[in-house]
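Read the single chain below, which is given as structure tokens and is the form predicted alone.
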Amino acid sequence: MKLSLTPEQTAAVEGARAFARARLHPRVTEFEERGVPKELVRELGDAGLLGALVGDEWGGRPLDPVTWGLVTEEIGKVCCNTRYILTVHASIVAGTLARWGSAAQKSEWLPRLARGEALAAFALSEPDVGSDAASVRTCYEKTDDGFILRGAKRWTSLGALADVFLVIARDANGENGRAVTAFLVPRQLAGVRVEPIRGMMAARGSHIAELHFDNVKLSRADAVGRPGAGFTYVTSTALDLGRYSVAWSAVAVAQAAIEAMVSYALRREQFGRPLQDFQLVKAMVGDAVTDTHAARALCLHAGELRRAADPEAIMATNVAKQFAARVATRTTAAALQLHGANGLSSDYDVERLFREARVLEIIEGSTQIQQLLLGDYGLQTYARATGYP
């Protein structure tokens, strides 16, 4: 697929590429060991990389979905830990708030998020709740002037560094306990406690944390969207935005793996010949190229549908996420295999890429959840095509 970009789109993608090379590439190892620093968030904001889903009126620099995807690929190809800021902060939280937030919430938070003056995280997963997101146990009780929030969240990317959390909780006294509401919870509120999670296989520099909410007092103005409709609207929007970003992130990791494979195959010699001369090496590179091009094409298709506000965009995004995440796993495994024992060393990028690819099959809907969802979609869609009632 030949991609034709406008001058504005080209400038945005090239700007992200230049930023990644100059500001991220030299510090990848540092970020991996110490985590991305808070000052990087402001740098990303100054570079216009955090306001892609925020309107001009709120200080954003809006990008169409295709351009935003290509920008995410450029950043993710160089530094996965920085890419989490684009996925969680700029896509999931800022994008969801831009759609469902009140005028007061948008006025207070969107300019700060777009400029990188405040960092946001999305708090959905819990110690005992992962894929079954509708069954969150973190709960709230209504009071005369607001809400009391209690419970815990786990695996919150950027949680240890964030200034504000988009928290999903259920009504403790609601019908069947299933009514869900989203809240904006500033970190400094009394009762908010953050515990960093160590020892992660991947996303080591993305400040993953466990969050505790011990009778946190919230005002009515802290609810995002209509109370009780938080899963249908807010959570669904957040997950859709997250899956689109993760799909492009998988393309980024796969593309980085291809480039590492090629570089190694050109330089490395075995049996007196460069690796590139061996047919099995060419086959590995060929499969990786085919897979990655196909994943990128699915992402571009999803992006075009999102730009056109086509109802099929959500399912196209699921298809892209499911396929691209698997491609990232296959391609990074092949890249590591091609490197032999060197691939097991952190001296080579493929070791990090292999680890980072695995998490993409788990976050924002595991591969198995995506399979079930797409299976239902296929049965319904193509049953109609066959004329089956």
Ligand SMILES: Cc1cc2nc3c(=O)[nH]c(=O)nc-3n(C[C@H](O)[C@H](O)[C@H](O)COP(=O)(O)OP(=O)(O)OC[C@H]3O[C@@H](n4cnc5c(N)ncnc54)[C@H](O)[C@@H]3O)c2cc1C
Second form
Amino acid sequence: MKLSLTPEQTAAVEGARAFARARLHPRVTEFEERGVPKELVRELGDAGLLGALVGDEWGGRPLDPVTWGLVTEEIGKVCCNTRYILTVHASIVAGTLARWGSAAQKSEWLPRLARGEALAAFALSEPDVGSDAASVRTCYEKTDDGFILRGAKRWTSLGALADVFLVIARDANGENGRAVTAFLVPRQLAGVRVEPIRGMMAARGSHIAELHFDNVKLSRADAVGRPGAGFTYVTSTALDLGRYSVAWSAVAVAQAAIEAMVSYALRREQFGRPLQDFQLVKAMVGDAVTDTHAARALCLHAGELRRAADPEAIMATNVAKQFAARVATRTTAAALQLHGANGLSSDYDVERLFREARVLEIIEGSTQIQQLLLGDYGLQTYARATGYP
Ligand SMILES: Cc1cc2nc3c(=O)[nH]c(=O)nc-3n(C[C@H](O)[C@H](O)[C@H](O)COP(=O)(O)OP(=O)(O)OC[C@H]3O[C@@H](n4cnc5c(N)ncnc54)[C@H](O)[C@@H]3O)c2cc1C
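Return one more block: the form predicted together with the ligand, after the form predicted alone shown previously.
In what comes next, the whole complex appears, and the chain from above leads the way.
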């Protein structure tokens, strides 16, 4: 099926490509070394790249899911650190707030997030809680006029730069300790402490941080969605939006790896011939192309289902994320292999792409968690299809 885009959709994708080429490509190394600067967030906002999930009434520039995926791909092909802004700020936080936020939260935050005047981060993972996200230990206590928040979050992308955090916490006194609420926590509140995490293998320019909440006073209006229902609704929406974005990011990294492979295979000569002449090299390129086309097709399929608000969209997104993340790993590994020793050098893009690909099998549901989830889904769906009671 040929992808057909309207002139508006084409303009959005081409705009992202032009932005990536002009504003990101020359600064990829600088961003890796120093982190993406705050001014970039404003620039992305001005270019209309942060308001895709925000309605016009809140100052957004809404895009349908397929176009948003293609835009994410264009940015992710060039700069993964910038792409985290699209995934975390524009997809996870702005998208979740647009869906579950109160009118007051939307009018306070969405225009600023869409314009890039404020930067948002998503704080779910903790030092001792990762895949088992429903067991967060960061907790809140209800007070007469709001909540007191306590605990720590870890691995928060953009955390060291963000102005506001979407924090997932459990009710300290709730039944079975399972009632979970999402809060919007402005960084400047008393008791919020941010510690940058250094020495990451990837996402080096994404300001990953550990957050501490030491008896932070929140008002009732800071809860996002119904208190106690923060996992089923808010967190699930955030993770679904994050997975869709990460699936496209994986396709982006794989595409960039293929481009690097081909360019190297054309130029590098051994045994008196360019690498492209060797059949084993062709096999590597052929596998990478097949894998990446398949991953992209799954992302497009998920995007079409999301556009149609089809209930299967969530599972299609999981399938796309699971497949695309693994494709990114094996395609970047093949690209690195094809570069020989040069593949290990930061003079070549494949070294960075290889590192960035590894993250995608860990975040937004690791490969193993996705296997379990998709295994359950497969067993249920195919048991029904085979008529098994
Ligand atoms: C670059 C980067 C950015 C991130 N950004 C954010 C962010 O912005 N916000 C945020 O909240 N978090 C963020 N995270 C954290 C990320 O969401 C977690 O790393 C992820 O959920 C996995 O949790 P964990 O690392 O604690 O691994 P664990 O959950 O401790 O898992 C360790 C290993 O065990 C496997 N495993 C776990 N449970 C099972 C099981 N039941 N069966 C089989 N295998 C299992 C996992 O697949 C993994 O291989 C980020 C992480 C990275 C690396």
